[in-house]
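The form predicted on its own is given below as one chain in structure tokens.
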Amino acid sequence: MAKLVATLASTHHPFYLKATTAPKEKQIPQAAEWKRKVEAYRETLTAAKPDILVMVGSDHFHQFFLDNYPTFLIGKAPRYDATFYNEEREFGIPKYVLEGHEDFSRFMHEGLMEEGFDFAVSHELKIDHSIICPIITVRPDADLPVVPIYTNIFVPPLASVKRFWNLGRAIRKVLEAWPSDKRVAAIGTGHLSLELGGPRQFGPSGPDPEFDRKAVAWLANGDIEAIFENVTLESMVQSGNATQGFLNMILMMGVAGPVKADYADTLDLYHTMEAYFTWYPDGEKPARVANARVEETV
């Protein structure tokens, strides 16, 4: 059977590449630290030696809009074009073509249906920065096949917190039932507190630093009960109009299970907190991966 070798959950900041490759005199003050943290995080995936990546993200109204936005969708294509024009123009993200894995996508689709998740499917999916950002940060060579999964974190009605958690548990179950000797890593991105286009967008930190502090601790400690007790679709909106991206972080913790993260790190930027988590199954952390847990936030 296939082996889950690592689960990664992070924020996806579209300006990372541009911010860290600009001429020194044009870089933001945090650029060097940001690059160092991302490269350390990258090692948590490299050390796991995956063969295939299950990638969880959300379309930022590039292909789906208010009139047609699937709750959950899986790609079943042999390859995936990536990066839309506005992402090239605004963020400096280059175009990519990612290899797919049709057999694994088919198995995942059928298995998740059996687990009670009625996925939409696309054979022509083009992916945006919710998946390309983690490719840039943790697998910049883009040399592994991917199975992309999209979730709806934008268009009401949204699936519940528990539904996202349960989907993560189902992904883990189906993944490990795949009759293959492949090593699979699951990577998903979302947000902590985040405001887009609202009055709290450009503050000195994320719009709700208290939520960010608690969210990092919940994820780092695998405390799903605290999430169930404190996080609702309504409360996330109060923390910032795009904070529902935290649902994808919950989904990834569902893949990992209610266990402490083997790696947790954060970086507070001027309008958002970046966060990076890695879980290894059964505590099988590769020896060369240092634990960068951020004590003051955890």
Second form
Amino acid sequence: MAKLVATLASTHHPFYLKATTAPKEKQIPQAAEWKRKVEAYRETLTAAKPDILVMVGSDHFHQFFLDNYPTFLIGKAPRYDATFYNEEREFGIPKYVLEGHEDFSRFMHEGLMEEGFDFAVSHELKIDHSIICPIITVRPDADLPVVPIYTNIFVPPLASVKRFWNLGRAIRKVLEAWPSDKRVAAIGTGHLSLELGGPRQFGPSGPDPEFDRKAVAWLANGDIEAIFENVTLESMVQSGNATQGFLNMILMMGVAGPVKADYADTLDLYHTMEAYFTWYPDGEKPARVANARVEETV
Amino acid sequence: MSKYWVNKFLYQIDRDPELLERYRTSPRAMVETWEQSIGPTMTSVEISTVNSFTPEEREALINQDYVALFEMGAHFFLNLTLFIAVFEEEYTARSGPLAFQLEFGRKLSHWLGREYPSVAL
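The structure above corresponds to the form predicted on its own; please give the structure of the form predicted together with the partner chain next.
To see the whole picture, the full complex is given below, headed by that same chain.
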């Protein structure tokens, strides 16, 4: 059977590449630290030696629109183009072509249906920055095949907190049942507190630093019970109109299970707090992965 | 009110550099053309006949009034992304990075602490 070798969950800041490759005199003050943290986070994936990636993100009205917006969707194609014109324009993200893996996509699709998740499927999927940002940060050579999964985090009504967690659990179960000797890593991105197109956008920090501090501790501690007690679709919106992207972080913790993250790191930036988490199954943390722990008390 | 139609306008203009330039330089003409021919085109054969703007929605789009659009419940992501494309260059040249985004936020400051207009359709 396939082996899950690492689960990674992070925010996806579309300006990482631009911020860290701009001429030195134009870089934001945190650029060097940001790059250092991202490269340390990248090492948590590299050390796990994955062969294939299950990638969880959310289409930001690039391919999908309100005429037909899927709650959960899986890509099943031999290859995926990535990065839309308006993402190149706004974020300076280059185009990519990622290899797919149709057999694994089919297995995941059928298995997730079996588990009670009625996924939509796309055989011609162009991937957006929710999946390309983590390629840039943790696998910049873009040299591994991917199975892309999209969730709806911003077209109401959304699936519940519990549903996202359970989907993570189901993804773990199905991928480990895949009859293959491949080493699989699951990588997902979302947000902590975030405001877009509202009065709290682009402030000196994320719109709700208190939520961010708690959310980071919940993820670092694997404390799903605290998330169930404290986080609802309504409460997330109080922390910023785009905070429901936190649902993808919950999903990824669902893949890992209710256990402490082996690696957790954060970076306070203007507009948002960045956060990086890695879990290894059965505590099999590779020796070369640095120790990064955030303050875990709420 | 057709939030759906407003969102479709924002979505289609934002993803096409030629339409974006027309909207930036001649918003009234672009809104009129979109209403007549671009918005209703579903495929080269199929036409949508069931949507239209209210006068207020049309005016907000012609005036590039992102505050009014926010207040009508246009989707925050589309409303932000398109108007960054329309205004950012000019603001950055005049006042530095993020000047437009910060002004956008300030113009909505009367919504701080209140429940925002819903983007749900």
